[in-house]
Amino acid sequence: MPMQFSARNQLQGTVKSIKLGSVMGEVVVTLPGGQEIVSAITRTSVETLKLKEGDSVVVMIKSTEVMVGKNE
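Will you show this chain by itself, using the form predicted in complex with another copy of the chain?
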């Protein structure tokens, strides 16, 4: 019985690279269309999820965090 989350944006992708600092980690995820999404999460999260290059993952973004830009 999987859990469904309110966050409206959930995109499938593949981990391209991971960079670890003392507290934070940066995870680059490639979407099927070739675009890249960068995520900054805690190092502990990277370790808890055992994230590594090539992993199939979902990136999740709350809609209130998404801005829109348009050419004037």
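Having seen the form predicted in complex with another copy of the chain, the form predicted on its own:
Since only the chain itself is given, any partners or molecules it might have are not part of what comes next.
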């Protein structure tokens, strides 16, 4: 049975790159259409999930504040 989450913003994507530091990792995920989301997660999380370039992933955004802008 697939796991369900309370986060409403769930975006399918592909891991483009991973940069690991001593404590944190920067994971760049490419979404359909070419847009990218950058996530800063712990190095332990990158290693536990065994993330690598090319992996299919779901980006979940759970936030109390999301800003929207529009050109005039």
